[in-house]
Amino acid sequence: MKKKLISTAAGMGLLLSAACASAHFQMIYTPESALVKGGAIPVKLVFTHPFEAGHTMDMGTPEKFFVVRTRGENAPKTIDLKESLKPMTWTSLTNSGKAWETTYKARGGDHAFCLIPEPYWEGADNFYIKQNTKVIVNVGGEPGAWNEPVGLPTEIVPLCKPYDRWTGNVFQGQVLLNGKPVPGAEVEIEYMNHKPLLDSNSFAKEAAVEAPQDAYILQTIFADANGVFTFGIPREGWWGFAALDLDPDYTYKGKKCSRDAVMWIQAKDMK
């Protein structure tokens, strides 16, 4: 009986640590996804727990950070932004972690910001996490190629404009691995529940909503046979979608590495 209890406790510990690791969300944050006019915008790269403004992980030097700009029928233009990044410290409600920031001059059309981060070592679970992340900003309502893949190894491609969602709309995305759909992909969803304060590089202490139970902090849905998932948007603000462990055989430095795809969208209340 004693052995059984120890085994059960160990199993629960593994589940808890896995749940903790899966709550990690790579952010590419800028205040607005739909700009009326162009200009210089702040961009912050933070690896954290956005719903709780919880533990912020130290980011290594990004492998790649670039933006794909599209405007009307013009060919996409890829701009390397890695050299523009500056290290900074981001403060959550529990700690501070190494992060990155830059300023970008946005013009008309779509701007797909794309990050391939250095893998993060999650010691509690004995594996690495690599969350390739994307967010799309539009300027002036001018059309762009928002529904075209940008070529990330793991990617969520929006099937509806990610910057025109009203509260109550749905968001659909397709999960890709090396350009091919991932059937049945597991997708975690988290709300940015604490406002990012750009002047202090920190989260606001006040939460927008209170979760009635821990299950509401991190929601989980699954994609269909074509890698497509659908989510109804219940509240205005930023929502993150993370498709997990899309390449189960992928390793880094001889250890398992969860190769994820993350995308952020912003919804607005209809007033």
Second form
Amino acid sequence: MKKKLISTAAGMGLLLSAACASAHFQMIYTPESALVKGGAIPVKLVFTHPFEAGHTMDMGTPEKFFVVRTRGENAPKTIDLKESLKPMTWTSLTNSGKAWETTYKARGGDHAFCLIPEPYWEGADNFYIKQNTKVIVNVGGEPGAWNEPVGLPTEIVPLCKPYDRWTGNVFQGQVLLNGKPVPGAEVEIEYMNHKPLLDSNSFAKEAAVEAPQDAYILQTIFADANGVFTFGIPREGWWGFAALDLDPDYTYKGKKCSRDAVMWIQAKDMK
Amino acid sequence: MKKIILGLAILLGSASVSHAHTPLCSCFDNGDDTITCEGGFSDGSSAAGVAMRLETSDGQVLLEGKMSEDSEFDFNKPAQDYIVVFDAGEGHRIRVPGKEIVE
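What I would like now is the form predicted in complex with the partner chain, since the data block earlier showed the form predicted alone; can you produce it?
Entire complex below, previous chain first.
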């Protein structure tokens, strides 16, 4: 009995730490993933808890932030955006955190924004979190290499065009570590439940939906043997996918570091 | 009867091609009195070599050229009103009025 209790307690500890760690989501936010026309678009980098517009963590200086532009059969062009980043403060419903912003001039085709952040020290869990994040924006409907890996150390590669999803479609992605599929990867999903307000760099107070119970705040699915996961999209808006701890032995500054891959997609209602 | 079937096949064939293969052309003002037009198709195929024209509203041709290997077409902004024509053949033609071209 004692043994059982201990193992249950240990199990609960595991569950708790997993739940805490995983609710963090690195955002690369711009209001529209499928633009009709090109032009200057705002881009915000925020490390937060998007469903609840909860605690926003202080971001360090990103290691890398760049965009890979692909259009039709043209060779990809990588544009470094790190120097264009300006620090700003993002306000959630519970606090404010250090974040970054820039403006990007987008012409036709696919623009894969890629962020490699500085690892974030999560004192409550005693480990670092490093969420390499990708968001693909398209201009004008002409596709590029959206289904090819950019080559991030951890990466979700979409198997469906990430900017053409209707509400009710599925989204499929393949989880990669150093370019190789991660069988059975754990993927957590959050809905951007509070509208980001770009003028004030904050989340709207009003939530779009209410979770009937805490499990719904952060959904969990697992990838198959090929690292492929499938998610049915129940509502329009932005959905974040975080594949967690893809390299369990990875360390940073002598401490464990959860090496995650994050991707966001935006779904639209048929109307 | 054979003719009808053939006709149907051609109709169906061309219909499915046009669905999977919508022409696309966007033009941008480079801010230095030059314009860049980017062409392509909705299935991602290249528009290299596609005929490009600048026309006046009454159909007078101001300039003729073609899409480059990178499916781009650059030209100096004309002083008069103009329309950019991306001409990949019947059903694959796009007209972009110069007035709508911004940075």
